[in-house]
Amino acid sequence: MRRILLGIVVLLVLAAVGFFALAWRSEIEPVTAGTAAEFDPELVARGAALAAVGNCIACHTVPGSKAFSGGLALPTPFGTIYSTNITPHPETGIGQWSEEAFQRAMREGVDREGNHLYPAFPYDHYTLVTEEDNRALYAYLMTREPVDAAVPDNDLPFPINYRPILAGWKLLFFDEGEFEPDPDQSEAWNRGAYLAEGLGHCGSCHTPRNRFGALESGGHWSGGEAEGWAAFAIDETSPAPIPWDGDSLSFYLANGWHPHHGVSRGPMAEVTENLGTLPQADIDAIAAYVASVMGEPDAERQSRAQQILQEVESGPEMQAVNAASQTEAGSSDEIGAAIYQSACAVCHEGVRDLPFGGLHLSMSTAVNAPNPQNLINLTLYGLPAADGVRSAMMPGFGAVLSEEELLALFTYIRDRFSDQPEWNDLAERIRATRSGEYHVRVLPSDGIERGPSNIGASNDDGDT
């Protein structure tokens, strides 16, 4: 018995030593941050464009605070993680980080002091970024305004708050390595794949996650969740009633809206705002790659899309006739139809074009999606107007519609404007969202954390 216990102890010690060896990372010596003049302006400008692809400002900025100063609460199934200050402040930011330390964080998910980073920082995507592009990103961030802003401690339970455990997570779910172009694809396709899979980290939102918070290996771009919003599938299972193609994707990514798909909202609002600053060639490359992942729609789907477009183009009068024929007096849809006609139809079946008019709901992905979350979010909270610029907007109806009225409205909209089955969890999602139990982050159509228009300039970020 003593020998068995001794053997167990020895095995435990060996396991502990092995785990320590796996988890340990050395500290990289601190440096003194250089001045903005020490960085090549062209390199800084290139880094600004790359930071726009990565949407860095969105996660690393609290609305109303200085750009990149961190502290934004990122809710996860495991607790709340607060984004880091990535300005070049020497104490609270990354001012003491060398380029070597920055490269390691991007490539391996380890900070300057040797701590493993939580994958809320999507290094499982950033590992694909080239050394040269990381150098440009480093130059851009190190020429931002230094902001003295300490961020709150993460609110995570044990043992998740013990960072060395992340070494085990990486062993199971993290594949380190730079992007490798596909020789059978075009240069533009490979450029789009590099940007979308790497810095763009599209899959971080648009791919489902397993119980350990890792991306599902077999669910690439098949739909996920981001900050209380459904991130729709952008593969061949896309629920968009009008199929996307390269041209529509390119227009949407550059402008934040498309006449057949509506206005970007939620976390996607800030994404399109940043992507709109890129060279058109990069936007087209991303669009071409995403379109290739979605694939060509089949004949049935194309035919259905044509029917929808013909109905929309027939005008409000014909649509009103169709609606009346579907909803008889005294039917279960009567309340929902009445609410829709009084509160929604004036915009969504009006004559004002997008982006300032409403999308006809038969073309809405939110109405045709597998779950109703985005439709609930938009109806409760609306689409806030941007600050200081013309933008799309929509009022929120959370203060004027009861849960029962919302249920009737959404049931009617789903029945009239889609050929999909009813949502089974509609009532529960309405309750959880309205009560605040299900946290939703609401953004205006152009992103409230957007960077300034002169993002390539040094030390000129100001307030966001």
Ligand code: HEC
Given for the second form:
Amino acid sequence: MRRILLGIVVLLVLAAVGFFALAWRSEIEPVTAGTAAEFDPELVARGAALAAVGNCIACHTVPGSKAFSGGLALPTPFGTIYSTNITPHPETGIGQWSEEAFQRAMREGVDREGNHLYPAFPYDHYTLVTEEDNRALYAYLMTREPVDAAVPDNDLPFPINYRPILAGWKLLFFDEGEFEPDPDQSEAWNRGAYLAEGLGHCGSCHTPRNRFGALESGGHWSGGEAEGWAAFAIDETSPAPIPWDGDSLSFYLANGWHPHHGVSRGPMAEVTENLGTLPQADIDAIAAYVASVMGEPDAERQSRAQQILQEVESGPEMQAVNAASQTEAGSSDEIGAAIYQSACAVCHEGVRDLPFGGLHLSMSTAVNAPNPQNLINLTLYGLPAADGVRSAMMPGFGAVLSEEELLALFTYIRDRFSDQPEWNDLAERIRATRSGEYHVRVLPSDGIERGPSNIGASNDDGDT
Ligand code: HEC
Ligand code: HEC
Ligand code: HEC
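For comparison with the form predicted on its own, provide the form predicted in complex with the ligand.
Everything in the complex follows now, all chains and molecules, and the chain you saw is the first one.
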């Protein structure tokens, strides 16, 4: 008996030693912050473009404060993680980081002192970035204005607050290593794949996650979520009524809208705002790669799309006749139809072209998707105006429609503008969204949040 016990103790000690050996990373010596002049301006410019693809500024800046100074709260199912200050400030930023330390953070998710980083920092994608591109990113960050700003401590429960356990997470879920081009594909395709899978980290929102917050293997781009929004499938299961192709994707990613797909919203608005600054060749490469992941739509989808486009072009008179003949007097469908006609049709079947007019809802992914979340978010909170520029706008109806009315409205919209089955989680999602459970982040269509105010949160008050 004692021998067995001893054996177990020895095994446990060995396991612990093994774990620490695995978890341990050395500190990389601090350096004195390099002066801006030491970096080649061309390298810095390249880094700026790469930082836009990586959307670094969105996570590393609290709206209204200095760029890259960190402190943005990222709610996760496990607790709140705060982004760090990545300006070259020597104490509160990464001013003491050598290029080697930065390269390691991007590739392995380890900070300069050797601590494992949480994958809220999407190094599970950034690991694909080449050494050369990381050098440019480093040059760009090191030439930003240093900002003295300490960030709050993470608010995570034990044992998740204990960083060495991240070594176990990495062992299970993290594949380290640079992007390897596929020799059977064109150069542009490989460029697109490199940008989308690596710095663009499309999968961090568009791929579903498991209980451990890791990307589901086998679920690549099949639809995930981000900041209270559904990030629709962008693989062959894309629910878009009018199938995407290379041209429409390229236009949408560069401009943040498309006449057959509407305006990009929520966290995607930030993505398109940033991608819009890229050279056209890079946008086209990403679009071509995404289109190849989606594949060619089958004949049935194509003919349905043709039918939708014809109906939309047939004009509002025809549609109104059709709609009227479909609803029964006094039914909940009639209530939904009445709300739609008075509150929505004026813009969504109106005469203004996109992006300032609304999309005909039979072309809307939000209405045709398996998940009603984005339709709910849009109707409750609308699309706020972007400062100083002409932008797509929609009022929020959170304060004027009751839960029953919203339910009737969405049931009617789904029935009339899609051939998909009813949503069975609709009532529950309306309730949970209104009570603020999903922390919906509402952004204007240019993706730039001007202040710390969250329209979503303020509208949640008093609804329940
Ligand atoms: C989705 C949000 C998100 C994006 C996008 C993002 N980061 Fe971060 N980043 C974080 C979070 C959160 C942390 C802190 C992780 C932790 O505390 O373990 C972090 C940490 C870091 C660190 C470690 C700094 C330190 O002091 O430990 C570096 C370096 C970094 N990010 C650079 C970048 C760069 C460069 C980009 C763009 C290419 C980027 N990040 C994009 C969320 C993000
Ligand atoms: C921070 C999270 C996030 C990232 C990163 C992200 N997306 Fe999205 N994306 C979303 C969300 C949320 C939506 C749905 C928004 C909406 O309803 O407009 C969306 C919508 C889209 C759509 C429209 C789908 C449709 O049928 O309407 C496309 C296409 C798309 N994303 C492509 C990409 C590509 C390509 C990348 C990488 C370069 C990317 N996204 C990165 C969150 C993200
Ligand atoms: C004052 C004009 C206006 C009104 C009223 C309005 N919308 Fe919108 N809506 C817009 C604009 C502009 C957009 C952005 C363009 C787009 O994507 O359709 C938009 C976007 C949408 C989208 C996203 C479509 C997509 O997939 O791109 C949905 C869904 C939507 N609105 C639903 C509604 C509903 C439901 C109502 C009525 C309760 C309504 N809207 C009332 C102007 C309006």
